[in-house]
Each structure stands twice: as structure tokens, then as C-alpha cells.
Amino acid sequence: MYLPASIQVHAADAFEERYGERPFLIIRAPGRVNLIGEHTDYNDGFVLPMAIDRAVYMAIRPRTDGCVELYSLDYQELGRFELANIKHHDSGWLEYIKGTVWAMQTAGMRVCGLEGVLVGDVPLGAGLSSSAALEMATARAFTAVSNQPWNPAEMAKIGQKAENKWVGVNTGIMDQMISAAGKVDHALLIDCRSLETEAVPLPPGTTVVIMDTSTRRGLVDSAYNERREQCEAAAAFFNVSALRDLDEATFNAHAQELDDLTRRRAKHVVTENARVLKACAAMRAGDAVAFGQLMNASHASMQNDFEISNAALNTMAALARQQPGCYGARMTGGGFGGCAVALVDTDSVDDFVTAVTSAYTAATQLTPQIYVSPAQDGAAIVAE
């Protein structure tokens, strides 16, 4: 049986083996699954993610010499840099840490050094925000050792800046925000313009199931940045600061004036924003059927209008919907591979997992990884 606590213990034991004592602090920052609201975040729109029970852990202690030393148990690699001389070198895991610290420094925060080990169990490249989990674990660790306040929204902005300006991926704020501010047993409605949040409970008797297709994509090398540029072009056509400001009626009245590609990209974002708000209303009403229908419509929009799905994701979503007890299923994350997500009747989950695993393997000759995850809290100190 999978136990997240075992990862925390592993981090603590590895720290003691390396440094000869128990860690000063252990930090945990979760990955996330987005239930609905894809590619709306960088359009200042609405998203509905939840933090999952897969996370990045850091076991650390402070240093007073301005140095940072972290050993990645996943990569079996030591990373070092000096706070007074942070330089960009490559695209490895350490760049996310350096970028986050750099963003904290450029925001005027006083940052102290630290050392320790890190380990995570968020699947890499699966669309479950392993990078945001690493950024928020970093931010939580450095605020702790530097005696700085922990402000989830501000730290999410720090992580986004690291991703955009240091790593070079023009992501929105969603991934960092949910990793920083997740709420146990709830999804989190995020207004990506104001960063206001609302905890929204899942419909009673339902469970979120994450289905990893075992196909991978890299956001830097994908068409992610291209999609963002297309959305910005559509916003400029409508003379709005972001597609968040465009309602469906206005879009429909002028859609034919756009070229086909830009029209379809904008259509996805405008309708997806509306679906997020409808999904929240369905969740508050405990209406799993309505929520599932919105998930299905979201997948169709991403497949046909935004064109960020792939054959494996389409197959996984379709197979999930065929199973008894499944209310709806859609791809989740940046697209072009990774995971799908389904809302399933809790009593049907075991049979659902078995059936989907078998059917997907038969259809694709790929072995999926399927995670049943409750919603978790955001980044936190879990031991001191």
C-alpha cells in the first residue's frame, strides 16, 4: 500500500545519514491535478485544481555562510550554489531551486542558506506539476530558515516568476497557487487575476482518480508557448487585456472575423472559463452528474479546439467514461501527454481502476499508472 508518510521518513533518514543528526525541518509541497479549467490561468481566468497526496519533501537545516547545498535522492545528485552569485547553467532540477531563490531575492526578500536532501513522488512529466511542487517546497523551506512570513499567494507569484523568467516556460499561476494554498478534502477555485480562492467540496460519495497514460511531454519543447501567443492575439483582436474578459455572447458575435485557428483557440478559453464556474455550482449542489458532463465537454474542447490532447489521452478518457460509476473524464495538465482525471463513484473505484488498467493496456500496449488521491493541504512544515 502506498503511504506518503514513508516518503517523509525516507527524507529524514537520508538527512541523518548524510549529516549525522535529524533535520531541523521537513517541508512538504504537493503536486496537483486540475479538475477543470485548462489553459485558462495565463488568460487571467478560472481554474479548479486540487492538491494531491504526491509531493516533494525537503529535509533541511539552516546554514550561516550564504551557501545552499541540496542532495536529490531521486537523481542521486548533489547541487550547490552561493546566494550571492546565483547563475543559470542548465535545465536540471537545481535550476528550479535557483530560480525560486533568485525570484525571492529580486522581490527584496532576505534569504539565508540551507542544506539538506530532497525527494519526491510526483510523477515527472505527467502533468501533475512536479516543477511547481519543487518550487513551492523551495519557497517554504527558505522562508522558514530565513524567518520570513509564508504568504501562499505571494509565494505562488515567486514560483511563477522562476518558471517564466528562469526556467523559460510561460506558465500561468495555477500550479504554484494550488501547491501553496491547497485545502484538504476540497478543490480550490482560483481566480487567476485576483488570486482570490474558494475551497469547494467534492460531490458526496465521489473520488478523484488520476490516470497516467505513460506518455510524456515537455512544456518547454511543446506548443505551450505557441498556444499562449495565440490566446494573446485573440485578446488583442477583441481589445481586451485577457480572454478572461470576453463572454460567450461577445465572442460568438464576432468569432467569424477571426482566422480559424485563432477562433478555435479563443473558443476553448472562453467556454472553459464558463465551464469552471458551472462546475463549481454543480459541486456546491452536490451534483456529480452535471460536474461529470462538464469534464467531458472540457476534454472535447481541448481535443478539437485547443488541440492539446493526444491519442493516448483520448483513449484513456473514452475508456474511463465507459466504466460503471464514472461521472466524467478529461485530460488534465498542459497537454500532449501525461494524465487524465476522472470523477468516480467511491463505491466503484476499485472496479474502475482494474477495468481501466486492463482496457487501456489492451488498446495501447502501454501500462498506465493509476492514482486514487484525496485532496491535500498546500505547502507546509510537516516536522520540526
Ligand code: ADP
Contents of the next structure:
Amino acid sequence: MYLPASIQVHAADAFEERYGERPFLIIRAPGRVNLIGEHTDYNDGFVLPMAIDRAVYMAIRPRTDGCVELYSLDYQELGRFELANIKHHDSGWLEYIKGTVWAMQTAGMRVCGLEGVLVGDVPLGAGLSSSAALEMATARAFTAVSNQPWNPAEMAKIGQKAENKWVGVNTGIMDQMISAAGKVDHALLIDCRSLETEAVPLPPGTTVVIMDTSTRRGLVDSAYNERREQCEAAAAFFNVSALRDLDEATFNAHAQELDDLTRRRAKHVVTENARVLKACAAMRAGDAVAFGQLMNASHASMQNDFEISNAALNTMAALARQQPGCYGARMTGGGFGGCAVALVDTDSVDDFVTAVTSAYTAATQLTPQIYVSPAQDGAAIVAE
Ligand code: ADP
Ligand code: MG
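Which structure goes with the form predicted together with the ligand, now that we have seen the form predicted alone?
Now the full complex is given, and it begins with the chain already shown.
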């Protein structure tokens, strides 16, 4: 069984070894999986992620000399900088921390120095958003030592700014928002326009299973930018500020006036937004069957209309659906590789994992990674 608590102990022990005392604070910020609502965030729409049991941990104590010193246990590397003089360096883990601090300072927040160790168990680059976990752990740590209030939505925007403007990766707000504001046993409906959130309970007796295909996105930036442009073109055609403002009836009434590609891109976003809201209604009613059907429909929409799936993701989702106790499955994340996600009857999870692993390997000659995760809380101080 997977024991997330042990990594927290590891962080505390590593801190003590380095600094000769117990840490002043331990911070935890989770990775995430999106249950439904893909490529809707930059269309001002709805997403429904949950925070997972894998996270980035920081064991820290304050510093009064305006310096920051963090030792990465995963990279076995010390990073340091001065708060008054934050400069871009090469790429690397420290840039996420510098960028988050820079974004906090730019927003006018008072930020004090700190030192400590960081360690994580969110797999890197697998689509579970280890980068947002690192940004939100950073934001939580610095607000704590600086005696600043923790406002999840505000801090999510800070993390997004760090990722977009400092690290240079063009992403929406979802990853930081769920890492900042996740709630145990719940998924989080996020309105990506207002940043309002609502915690929605997972259907009783079900478990979320994440299935990493072991395929990775290639030239994803150009495909991502192309999708964004196509969505903007469709919004302009309908004279709305974002596709969020387009309901299915209005879309259907004029869809045939669009060229085929733009029509299919817009169709995905319009129907996906509707599916997120229907999925929330299904969850509130405890209706795992309806939720699973919406996951399946979401996958078909991404495969056929938005065209962001790949063969491995299609195979994984199809194999998952064939298993007893599986309510539904879909690719999750940006696309072109990474993970699929399934909703599975809790009593069937062990058999599900065994069967999907061997069936996927037989079909693709690839070894998948499977993560069974409860929904967890967002960024928090877990020990002081
Ligand atoms: P992901 O899909 O996991 O978010 P990214 O490429 O966006 O993938 O972010 C991964 C990067 O985040 C890593 O290369 C590293 O720089 C940083 N990172 C994530 N987790 C850790 C960690 N535990 N320790 C140090 N850096 C981390
Ligand atoms: Mg990332």
C-alpha cells in the first residue's frame, strides 16, 4: 500500500540532519488529476479536478537576512537566492520557486526569507502537475513565514503567473487552483472565469484510478497554441468573449456555418463545459453510472473532435472500460500522452489494477504506472 505520510517524515528527518533541529513548519501541496473538463480552462469554462495523495513537501524555518536556501532531496542540489535580487538563471527546479516569489513580490506582498529542504512524490512530467504542486508549496511556505493570509485563489494566480511569465510555460489556472484549494474526498468544480469553486463529493463506494500510459507529449506547444487560436476564432465567429458563453443550442443552430475543423474544436469545448456541469449533478446525486458515461463521452470528444488523444491513451481508456467495476474512463490532461483516469468501484480496484496493467502491456509492449488515489486537501501546513 502506498503511504504518503512517510515522505513527510523523510522531509522532517532530512531537515534535522541539515540544520540540527526539527523544522519550524512542514508544508504539503498536492499534484492533481482532472476528472472531466479538458481544454475548457482557457475558454473561461469549467473544470473538475481533484488533488491527489502525491505532493511536494517543504520542511522549513524562517531566515531574517533576506536569503532563501532550499535543498532539493530529489535533485540532491542546493538552491539559494536573495529576495532583493531575484534573477533568471537556467531552467530547473529553483526557477519555479524564484518565479513564485517574484510573482508574490510583484503583487505587492511582503515576503520573508526561509531555509529548508524540499522533496516530492508527484511523478515529474507525467501530467499530474508536479510543477503546480511545487509552486503552491512555495507560495504556502512563504505566506506562512511572512505572516501573510492564505488566499487559495489569489495564490493560484501567483503560481500561474510564475509558470507563464517566469518559467515560460503557457498554462491555464486549473493546476494551481486545485493544488491550492483541493478538499479531501471531493473534486473541485472550478469556474475558470470567476475562480469560484465548489467542492463536489466523489460518488460513495468509488475510487479514482490514474493510469499513466508511459507515452509523453512531443511537440505539444504548437498543438496547444493552435487549439487556443481555433477556440478564439470560434468565439469571435459567435461574437462572444469566450466559448464559455456559448450554449449547446446556440452552437448547434449555427455550427454548420463554421469550417469543419473550427466547428469540431468548438463543439468539444461547448459540449465539454456542459458535461462538467452534468458530471457535478451526477456526483451530487451519487450517480457513478451517469458520471462514468460522461467520462466516456468526454474521451470520445477529445479523440474525434478536439483531436488531442493518442493511440496509447485510446487503448488505455478502452481497456479500462472493459474491466468489471469500471464506470468510465478518459484521457486526462493536455493530451498527446500522459495519463488516463477511470472511476472504479472501490471493491474492484485491486483486480482492476492487475487486469489493466497486464492487458495494456500485452497490447502496447509498454509498462504503465497506475496510481490509486483518494482525493486530498490542497496546500496546507501539515506540521508545526
Ligand atoms: P508536470 O506535468 O509534472 O507539471 P512539468 O514539466 O510542468 O511537469 O514540471 C516538472 C518540473 O517541476 C521538474 O522538472 C522540476 O523542475 C519541478 N519539480 C516538480 N517536482 C519537484 C520536486 N519534488 N523537487 C524539485 N523540483 C520539482
Ligand atoms: Mg506542469
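Positions refer to the first chain, counted from 1. Under this definition, the rigid core comprises the largest set of C-alpha atoms superposing within 1.5 Å between the forms. Note that the structure is a prediction, hence the values are computed from the model and not measured.
- Once both forms are fitted on their core, a CA shift of 2 Å or more is seen for N252 between these two forms.
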